[in-house]
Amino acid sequence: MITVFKNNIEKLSRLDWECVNENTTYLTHNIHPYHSKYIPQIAGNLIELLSNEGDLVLDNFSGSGTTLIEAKLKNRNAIGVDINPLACLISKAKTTPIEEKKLKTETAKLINNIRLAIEGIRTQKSLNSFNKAETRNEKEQYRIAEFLYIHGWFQPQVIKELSIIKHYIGKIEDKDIKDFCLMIFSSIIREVSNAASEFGNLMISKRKSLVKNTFERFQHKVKDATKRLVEFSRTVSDSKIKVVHKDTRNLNFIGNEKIDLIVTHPPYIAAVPYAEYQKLSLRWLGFSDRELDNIIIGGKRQRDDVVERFNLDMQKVFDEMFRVLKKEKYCCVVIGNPVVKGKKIELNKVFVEMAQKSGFNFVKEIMRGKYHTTMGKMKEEFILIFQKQLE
C-alpha cells in the first residue's frame, strides 16, 4: 500500500491545482463567508491520493471545516482542531448530518417563531427610537444585545432583529439544529451591520444605508444552508467527523501514532487579522475576539517579536503532527508567504527547515497561484508534502 501511495505522489504533480473551472462551493463548503480558506479540491485530491477509505485524516487548524468536509465526502474519518471557538462551531455544523423530515420541520418552526415576533416590533411607530419601558421589556424578553461599540456597529432595529433570531434559536433543544442555525446566524452578521462592505478588515463605513431587511437575509440563508446540508447529508458516508476546541500546539488527546494523514493550512502569522475579521460574530455569539487575538499563532500583530512567537509556535505544532502521524504515512501543509511588517516571509522554506528538525522526510513542494490562491496579496502558494519515514 505504501508502493501506491508513493506512486500517487507523482500523479500529485501531473493535477490542474489552479482549479480554474472547478466549482469551490458545492454542497456545504459555501455556508458561512471565512477568510483565508483554501479551496476544496486542495484537501480532496491529497486526501484521495495519500489515504484510504476508513483512515483518520487530521487537520489540526480546521477553520471553516473545508479538510474535514472532504473526509466526510471521501469515506475517511477525520478530526478537526481549532483554537477559534467560532471556527469550531463553524466546522462542526457544516459536517454533521441531519436527517432531511426532523432540519426541515425545525428551522420552518424556527422562521415561523421569528417572523412572527419581528412583524410585532415593525409595527411599531419607529424602529429607532423605543422609550425605556418598551426597551426594559424587550431585554428581558429577548436579551437584546449589549457588547462594546455595538451601536457604532449595528443600527437598531438590526440589534433588535437579530437578537430575537438569537433568542429563537436558542430555543431549539436538538443540539446540532441549534448549531447548525448559530451558524447561520453568525454568517449574516457582517453584512446586516455598518461594516463597509469594500473593505476585508473592518471599518465602519460612512456611507451605510438603513438595513430593513435583517430577517428576511437570515430567512434566505436558513433556506439555502438547509438545501445544501440536505444534499450534504444525501451524499456523505457514515464516516466520523470530530471537531475539538483546543490549542494544536498540544495535541495531547491525540495518541502517539493515529493518525493516517494530516492535511492542514495554518496562519499566515501576522498578515490575516482573523480574530479582527470576526470579531462581530464572536462577540454575538457570547465570545472574546481580545482573548482569541491573544492566545492565536500570530497574535498581537503589532509587536515587533510577532514572527519570532509564530516559529516557535509552529515549532510546537510541527512536533506533535510528528508524534501523532504513523510511520510512513503523509503531512500535508497549504501556506502562503505572507508580508510582515514590510517583509516577505518565505514560509515554504521555513516550515521546511522545522518539518525536517521535527523529524519529517520532505517529499515535495508543489506551487499554485497563476490564477486563483486563498490569499489576494499572496500571489503564489505551496503545498508542502513530508512523510515520517520508518526510523
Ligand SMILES: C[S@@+](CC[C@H](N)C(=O)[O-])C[C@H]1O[C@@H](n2cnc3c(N)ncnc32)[C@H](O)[C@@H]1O
The other form holds:
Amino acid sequence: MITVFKNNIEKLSRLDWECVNENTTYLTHNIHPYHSKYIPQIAGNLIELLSNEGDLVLDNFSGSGTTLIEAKLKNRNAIGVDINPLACLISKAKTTPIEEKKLKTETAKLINNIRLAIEGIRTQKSLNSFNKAETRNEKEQYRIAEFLYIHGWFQPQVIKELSIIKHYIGKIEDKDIKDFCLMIFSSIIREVSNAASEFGNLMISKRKSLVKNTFERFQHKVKDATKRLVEFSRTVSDSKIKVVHKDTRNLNFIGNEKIDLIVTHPPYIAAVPYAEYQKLSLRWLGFSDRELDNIIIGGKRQRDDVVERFNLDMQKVFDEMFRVLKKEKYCCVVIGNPVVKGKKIELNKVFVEMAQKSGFNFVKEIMRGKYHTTMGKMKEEFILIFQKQLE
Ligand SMILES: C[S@@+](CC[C@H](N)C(=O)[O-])C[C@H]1O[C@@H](n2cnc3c(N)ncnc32)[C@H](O)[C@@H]1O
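Could you switch over to the form predicted together with the named molecule, since the one displayed so far is the form predicted on its own?
Below is the whole assembly, all chains and molecules, this chain first.
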C-alpha cells in the first residue's frame, strides 16, 4: 500500500492544481463565507491519492471545514480542530448529514414562527415607530440583543428581526438542526449590517440604505442551504467526522500515531485577522472576538513580535503533527508567503525547516501560481508534502 502512495506522489505533480474552470462551491462548501479558505480540489486530491477509504484524516486548522467535507465525500473518517468557535460551528453544520424529512419539517416550522412574529411587529407599527427603541415587552419576549457598538453596526429593525430569528432557533430541540440554523443565521449577519462590504475589512458605511428584508434574506438562505445539505446527506458515506474546538498546539486528545493523513492549512502569520473580520457573527453568537484574538495563532497582529510568536507556535504544531501521525504516512501543509511589515516571508521554506526539526522528511513542494481562490483573488500558494519515516 505504501508503494502505491509513493507512485501517487508522482501523480500529484502531474495534476492541474490551478482548477481555474472547476466548480469550487458544490454541495455545502460555500454555505457560509470564511476568510482564506482553500478550494476543495486541494484537499480532495490529497485525500484521494494519499489515504485509503476508512482511514483517519486530520485537519488541525480546519476553518470552515473544506477538508472535512472532502474526507466525508471520499469515505474517510476525519478530525477537524480549530480554536475559533465560529469555525467549529460552521464546519460541524456543513459536515453533519440530517434526514431530509426532519430537516424540512423543522425549518418550515421555524420559518413560520419567525414570519408570524415579524409580520406581527411589522404591521402593528409604522416603520418609523418600529425603528424606535423596542418596547419592554418585546425586549423580554425576544431577548433583543445587546453588545458593544451593536447600534452602530445594525439598524434598529435589523436588531429586532435578528433577535427574533435567534430566539426561535434557540427553541429547536434537535441539536444538529439547531446548529445548522445558527450557522445560516451567522451567514447573513454581515450582509444585513451597516458594514461597507460583505467581506474583508470591517468598516461602517454611513450611506448604507435601510435594510428592510432581514427575515427574507434568512428565509432565502435557509432554502438554499437546506437544498445543499439534503444533497450532501444523500451523497456522503457514513464515515465519522468530528470537529474539536481546541488549540492545535496541544493535540493531547489524540494518541500517538493514530492519524493516517494530515491535510492542513495554517494561518499565513497574521494575514487574516479572523477575530476582527468575524466579530459581528461572533458577538451575535455570544463569543468574544477579543478573547479569540488573544489566543489565535497570528492574533495580536499589531505587536512587534508577531513573526517570532508565529514561529514558536508553528514549531509546536509541527511537533504535534509528527507525534500523532502513523509511521510512513504523509502530512500535507498548504501555505502562502505573506508580507509582514513590508517584508515578504517565505513560509514555504520556513515550514520545511520546522518540519525537518520535528522529524519529518521533506518529500515534495507543489506550487500553485495563477490560480483563483474562492474569492477570485490571484496569489501564490504552496502544497508541502512531508512523510514520517519508519525510523
Ligand atoms: C487558513 S485558515 C483554514 C481554512 C480552511 N482550510 C478552510 O478551507 O476553511 C486557518 C485556521 O486556523 C485557525 N487557527 C488559528 N490558530 C489556531 C490554533 N491555535 N488552534 C487551532 N486553530 C487555529 C483559524 O481559526 C483558521 O480557521
